[in-house]
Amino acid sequence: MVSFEGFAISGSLPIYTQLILYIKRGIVAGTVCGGDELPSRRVLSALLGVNPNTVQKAYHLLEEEGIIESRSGARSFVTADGELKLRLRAELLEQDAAAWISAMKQMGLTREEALRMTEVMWDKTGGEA
């Protein structure tokens, strides 16, 4: 079963897109794994206190993607193979990235400081290793 412990709703991005994100992270961290059942639109919509259909469209836009599967009537799972993985890992990698470092130069920061930026963030942040 795919777990929500360490999800929080935050930031300005759309519910049911933190949602996707965190699928796909999770995916990537290997946290979540192909077979793995999903909790049910209504019992993850009364855990985070959000509106069944927020998840519903979530859930939706994950199996437009190929990443999980429903049938009607029973739970849904996790789709996800190794190459799935590798796309995702390399989409979400991509992307982070091209936002902090355009972030960082249009900010004037040199390729050291940016640098520097992340090993002093590093660890004041909670999280992992």
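Condition change, the form predicted together with a further copy of the same chain to the form predicted alone:
Here you get just the chain by itself.
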């Protein structure tokens, strides 16, 4: 069963988008694997204190992307394989890097300043992965 213990709602993105990102990042990190069962829509909405339609929307979009599959009885499972994991990793890295670079450009940083800031933040958050 996929755990949502580490999930925290923030104000920056719609909650359904945050749920999608949480699952995708879990797949990339290896904490969410193919075959893992997701909580039912009702259980997850109660756990997180959100509208069931929010969870339904997230699950529906994940189904459309082929990341989860719903079976009889409304049970949903992750369908991730190695190829999907690589695709998601590239997609998430590109999105996050683009947002980071856009923010630094908006603040007027040069490429060199941005690279220095990246190195500082890398070290500050624990260094090597």
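Numbering follows the first chain given and starts at 1. Quick caveat, the model's predicted, so the values are computed rather than measured. Rigid core: the largest C-alpha set superposing within 1.5 Å between the two forms.
Quiz item: Does the distance between the two CA positions of A114 reach 2 Å or more between the two forms, the core being superposed?
Solution: A114 C-alpha, core-superposed: shift of 2 Å or more.
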